[in-house]
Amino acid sequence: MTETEGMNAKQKLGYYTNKFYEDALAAHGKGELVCWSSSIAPAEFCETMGIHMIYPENHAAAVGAKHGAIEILELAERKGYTMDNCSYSRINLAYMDLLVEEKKTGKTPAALAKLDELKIPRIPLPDIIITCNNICNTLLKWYENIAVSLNVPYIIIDTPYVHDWPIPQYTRDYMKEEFKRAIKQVEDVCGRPFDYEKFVKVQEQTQRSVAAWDKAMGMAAVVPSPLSGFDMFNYMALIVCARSNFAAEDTFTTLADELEAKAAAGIDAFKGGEKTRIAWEGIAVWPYLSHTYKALRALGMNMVGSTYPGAWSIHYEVGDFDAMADGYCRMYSNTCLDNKVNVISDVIENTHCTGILYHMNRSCKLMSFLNEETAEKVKERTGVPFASFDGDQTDPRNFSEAQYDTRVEALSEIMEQMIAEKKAKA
């Protein structure tokens, strides 16, 4: 009997996400290494030698989705870090100064306590830090200003741009070289070796909560769908800072269960309502979760399709450095324009998407620059409609919720003006 036995998938993800906060706390408490990780980072490395993760891209997201940015995203700015930076990493830094604050002074300083009283969970100080450039570079510098204010280890595992398809060889053996001096870096840290074995149980670990995460999102693509992008969104936590352990297997694998039985009975996530289906491309308004899914859902327009999650889709041969070099390389975010425009395309042609809606995020300018141009070009190859709306992951003062309905009402007319125009001919 297992300490979720009975629980359905939406309290597994509580469970195990207040756990995993819990356990690294307990961890820190007693003296055990504490690593805060970039949210794609190989994760393999220290959890084989036993280091526990924290990843602050996830932790400043809770922080923007329980509503406790704005003051905390200003002691950043009193500190000279400008709007411009992005806002999961003003939250960070500032979070981090708050942390030595207290652990100077003994005192709760009164931003922090207030962010303990909206329940956003502690994330303990690391003593080591790693990164990886796979996703954005403004992690190198943000993660380098973490290592040095703390004088901590700092560990970089740099990532070539993927401009060629296949990946080349010479980029795996770059990657390659990079693992190995990771792990390396690792041992050191340690002071002790590199636990092979233990790796391989890792790896496989990994690969089956990946399967289990594709298996649960696959099942967007169902016509009705029972699965909500919003929902994925949620879910997304686990499978950022759980990937290599047990708890994302669990929990992806009875919510699989649940949707394919919802699928089975005819119950779609709008329970009958909806109209049309979109793709979301970027990552989501966490203070304005609520309102960006109600004015969805009461148009009927069902987010079912979105590249975000799948950032976290990474599969390789258990026990091949190739193949796992591939993996980490191949992120939608680190490959080119070409690469862009038909992950897209595919997205909304697997979930069968009529529309779709582009989040221009202030904060993370890699995946909003490329969004004119991309938008045009899965236009062409897709035929699909698509509007657009200014916003931010974590600071609420970059998004109108006005200037939002305006754009997904305008989608939502021009979709069904399409599917009416093709029912006709039809």
Second form
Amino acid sequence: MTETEGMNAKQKLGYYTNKFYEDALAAHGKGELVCWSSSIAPAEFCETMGIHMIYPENHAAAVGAKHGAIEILELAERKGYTMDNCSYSRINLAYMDLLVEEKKTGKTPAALAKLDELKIPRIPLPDIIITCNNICNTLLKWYENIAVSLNVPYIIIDTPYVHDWPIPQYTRDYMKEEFKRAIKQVEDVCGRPFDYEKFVKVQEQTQRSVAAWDKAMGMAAVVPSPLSGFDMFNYMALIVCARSNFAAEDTFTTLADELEAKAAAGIDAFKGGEKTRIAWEGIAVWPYLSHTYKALRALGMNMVGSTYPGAWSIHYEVGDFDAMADGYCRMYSNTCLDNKVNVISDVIENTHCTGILYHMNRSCKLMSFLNEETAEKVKERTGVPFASFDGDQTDPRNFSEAQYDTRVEALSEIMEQMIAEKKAKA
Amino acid sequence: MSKVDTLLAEFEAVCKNPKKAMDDFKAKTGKGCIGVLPVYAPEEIVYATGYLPVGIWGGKKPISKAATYLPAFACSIMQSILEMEIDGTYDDLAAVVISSPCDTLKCFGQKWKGKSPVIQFVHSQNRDFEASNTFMTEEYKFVKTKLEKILGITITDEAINKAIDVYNENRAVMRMFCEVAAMYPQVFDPVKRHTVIKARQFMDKAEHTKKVKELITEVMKESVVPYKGKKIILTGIMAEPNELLDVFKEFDLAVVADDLAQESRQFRTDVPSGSDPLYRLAKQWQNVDGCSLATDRDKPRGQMLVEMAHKYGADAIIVCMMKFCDPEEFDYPIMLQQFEAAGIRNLKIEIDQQSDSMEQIRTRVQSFVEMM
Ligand code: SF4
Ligand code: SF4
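Having displayed the form predicted alone, please output the structure of the form predicted together with the partner chain.
Full complex below, order starting with the chain above.
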């Protein structure tokens, strides 16, 4: 691909992210099909049939990061949603209403115009939607509401909660039937048979993208780390949106090369300032991304450990539905406490973290209600201290800078003390 | 005391002191009890063990210790259950069965603080094809095997099929009871109606069926008279505590039907016939309709409630919104549109099991009634 030749990873990220939204909008204008999808749903089926994918969580995160959330959140509340529902869903459902209104009246509602002004990418309304509850059951309800509001076909890939490890064969068997059913639904929407040859190619591309992602994210393990987890938060947009196409492979290959060069030269993400290394459990606080980063940066705390990279590392042999089912089902928040603890502890150990920060996310019950138990057990296994802060991934009203700073400082002190004690002993 | 009053007093005694009902069962059968958390569980499998399935739906309890393990934005029912777990309230139970239809319950099944062994299971959410039934059959097999292991017994197909008969009969009788309660609001004020239904959580279903049948027979002897107050339908997870129902009573609101998870949703859907009991139970889940916890692309709940309101001549629908319950909160905006489109009066009130004061709710109900 010549269009990105000579670009660095960051430029490629910007280029592809923009292109991704622009292409979907243009395609919709030409009457091509658009699908809204949850962030870790199998994209392979729709991608195979050339359906353009839009990821509302990603889009909502952009609304949050570009400080457009408050007004649109209030719109959702006026429709009857409460402040307690996931803020991604509220943003998306309100945005959907604005798009519908615009389509009906031919006029751009003021709230939508304001988001346009903030340069929040436009997304087209969907012709079909797909959700996978491997991240939460909230998505099932959120997409159910989209389905009835827009009267569009709704593909559900139900990944039954793995309450006892390991994933039973009958869960995979059920999911395989769901895959077949999804293929049928996609065929119906497209009005043509599923292209199995293309499907193989899409799967191969997905696996190459994931391998490049793994390689780049794997660089966080180097001490000191050339990669900051906050960059990872940014790059994540592309593994979500472009998992099944070349854009992700292209960008992450470049990123991995850049990070390798930095590591070889001994340059860390803080340009020599890495004092401690922490893991971040949970979603970023998009409206306060800069604040949350700077507070850590000031204390020399490099965030290198996250379960995020693993979330999209879905590996399977091409053509193997059983492995594909397993891959989509084993997302750690879809599994029992023991597995969750193992996944997080592995991250801490593999990336040599000396502490972990838990985001008690007002939006996300599934990623919050086991935090206490997880933290205790992870500490038992890894010995690293933890701290927790209250936040929300896109509702700025649920985060306090002061509380965050205090918690982070406390964690920093404990970590530094532990490191000093270790050194003294040695 | 009339026969009706005597029967109602018996149901009330059970609800007021479930512990005694459980102890009595133990004394009578020599077997213990098994806890069943909301909303749906294959209770028939539990019943087939000979142990008494008892519903665990929280209750009024100040939250202190639970706050360490659950942030304030968890539904109040799970807050109270957790508090009682820590207090040891459920430690006598031989086992506890927990489903995972919402994000809160997924976590809840992994963080039980009581001493009883926990059996967690999950419902399929892609329900309208055969693979769902196959999956659920396996999942119920898992529940059955775990129960057998914990109790050291074998649960036969025959015993489960028999339990299904007992439960289906109870369901039919309960549906009939709700019809009768709607005809006799003078007898069944909101609290009494609720008491009869709630008692089934702590009684042997066969016993409960018998008593409810007696109650129906007795009440039907009386003549039906026009009701002076207004008629309402309740929807939500539950309409507790009783103080809330007292407010309805105070303003002469009669509950003529409900779509509460704790009430009608428990007996709306029968277990279909067949030979493999686990498959039959699986099929029942497929047939569940209009519930916030059973994913449905068509979202029929709002329309179902509109039809219910017409059928029972209800003056309004009251949405009993369990605070912090995602599944219910996501249904609301869609239902609201449907109610408004159908011109049905509706009021949303917040359910908080820990709430001490009904003042705010009373004021809202009062002005709502005045507007009717
Ligand atoms: S933030 Fe949590 S509740 Fe919201 S979509 Fe993501 S996983 Fe689900
Ligand atoms: S969130 Fe709702 S469905 Fe889930 S446990 Fe709480 S009340 Fe029940």
